[in-house]
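Just the one chain here, the form predicted alone, laid out as structure tokens.
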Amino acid sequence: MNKNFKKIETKLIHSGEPEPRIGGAVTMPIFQSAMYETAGEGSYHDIKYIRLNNTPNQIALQEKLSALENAEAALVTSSGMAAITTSLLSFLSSGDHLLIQDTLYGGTHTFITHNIGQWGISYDFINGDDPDSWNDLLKPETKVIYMETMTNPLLQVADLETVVAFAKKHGLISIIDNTFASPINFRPAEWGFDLSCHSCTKYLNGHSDIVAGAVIGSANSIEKITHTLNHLGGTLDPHACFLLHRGVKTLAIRMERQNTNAMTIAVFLKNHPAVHHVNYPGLKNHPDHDRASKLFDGFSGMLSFELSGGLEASNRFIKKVKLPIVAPSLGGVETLVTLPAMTSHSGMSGEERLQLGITDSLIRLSVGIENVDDLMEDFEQALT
């Protein structure tokens, strides 16, 4: 079904549905089928397989995707790394050059530093804030700037606009990791990104029981990547297919209540004389607030926060709050709380961390959808 859908919470319900519906199914149905009839199909890329990613539930499923952030295109993937590195790969090759933001996700950071050198690709980080000094790293071979929307752990928020406009005076292709926002905070096709990323184990999904990424952008961009990971084998299978089909329609309301109780949060561990410092857009006191308002449609469900009495005190709390599950990764209805350093930046050596403003005793906060004061009350007890 592609019918123009004008509101976002109308398209995570009905864009890319089959029509008409599959044996009069109101669900997606699972396609539990490896390999399809030949059908006369042109070339490779064209037979129905799953590992081609053009199988009924991946079909689907790219067709709503793509809705949400009035894209042209999608693909789906194994994982939120496999979007990325699929996506780099499709546009960086040997003796190419590659401009990425300083602060990112550990499991991209490392991709970086430790091997995408072995390819012949070289890269500079750059500061986000900065667009004054992003020239002097640029090079006749840089074809790729690359970004988080917000990024993973510290919640900063890039000159964003800058980027755009700089990658198309200069003609690179334009990536950025919208996992953080989701297509409900920020829609990055909208702004003139070229390719956004998500894993959508985290909000797009939702429920923490699957892995799986997403790349979305120009049908002509997502065609060379899907050509790489035909390759490359990164698929997402069709029972995980469903289940993404299904947690994304409540994502609107999933992130309306996580936009709305992170806030609240946030606002009481500002104010609370436990804390030293808080990282959360949507506080006026955030270095980024006011680009990030002129962004978002919301601040997401992501915080970080350090307390007064370092890391004895974070191991504390760690211990003694019991709704957050101590756990890594992120954008679940559960809120999970866990110490970066250990988890999704542990990869990093502990110089590389503070480099970045990542100390061993920063707190990331992913908020669910329990009721705030039940969350706000447990945290008391244990920052008390």
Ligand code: PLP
Given for the second form:
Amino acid sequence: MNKNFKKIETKLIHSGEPEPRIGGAVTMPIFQSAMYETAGEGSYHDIKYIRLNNTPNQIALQEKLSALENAEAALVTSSGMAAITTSLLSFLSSGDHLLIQDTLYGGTHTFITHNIGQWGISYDFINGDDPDSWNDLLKPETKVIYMETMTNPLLQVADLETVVAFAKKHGLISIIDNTFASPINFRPAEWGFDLSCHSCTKYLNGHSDIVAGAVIGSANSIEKITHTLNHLGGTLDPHACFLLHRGVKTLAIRMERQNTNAMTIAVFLKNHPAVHHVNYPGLKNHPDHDRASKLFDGFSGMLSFELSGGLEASNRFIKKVKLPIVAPSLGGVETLVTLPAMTSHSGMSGEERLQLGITDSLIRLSVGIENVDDLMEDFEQALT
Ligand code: PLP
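Same protein, different state: after the form predicted alone, show the form predicted together with this ligand.
Full complex below, order starting with the chain above.
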């Protein structure tokens, strides 16, 4: 099982696969058994039971995912939010303080602003671009610093190298939501992050047919988070494990196509007279382009943009496009389009959104693997 494959494309296919193959099966079979015969397990957490995250489909998948980010261990969870909330609650308890990036996936933002205080945990939002301001917000009780690789939906890239240095200097656990980049474009452990969270619902699975999550990091941290999850119960079931295991094998070729399609579309939109501006870190005029080029192997399939005609034009565009499906979420093989103010970030107040630069008319595109000329032809007719 623990062969050290060098390249990520090979790891996607071969890492974590059982050896010898179970009954000779080329594909990991589904182990649809809730519990397993007792074999002298030493502790509660070793009892083989799906909720305890240690059954064959979970183990194989966890080995594969940890290999992708060159980390020691991984844990699969029932959703991206289960990965994020369980990770935070494993390292924060009553009286502790969290530093967290100010632009976040809406669900994470709402969890922080609405729930985390119930457990006596305090927080401050930080501007990922302004490390000098972080010191003023640091407290003796600060335990965790939390970031996103590329912010949703504005695609900002924070000063991630300084985040790691800051965390190490002050003994904080650094956590990053790496969903938007995927391990193809960014591997947080290689840059010194302690933990990387994913909504596997998105790129890792890539087929828009399951909800799943993962957290990847050191063996000690993952063991601690697993023990929390064992009690909270946000476990990924064997059938969803099987689908994620199958989906992730094509991550490299999907992501490569999504990177290049998104780059082509970003340039097309940037040069279009009906478009006011485009947020895509692959564009040279993006404020974080140099940083993104240093950190990432690709700029992902996500971009957002504003039309010159404001909200009315955005609504018209959304109605007129034929190929993209108007739907929330992202990272699948099909192109999706959404207005974040109405979907992913609708849990935030209009004022909170505007403070961060998320206008009601902002359009977010999750670029799929279709032929890019077909997509651009469709955008052209919708924009004209
Ligand atoms: N992180 C990011 C960046 C997301 O975009 C999402 C969902 O859209 C999540 C986490 C939450 O993932 P899930 O819906 O799998 O819980």
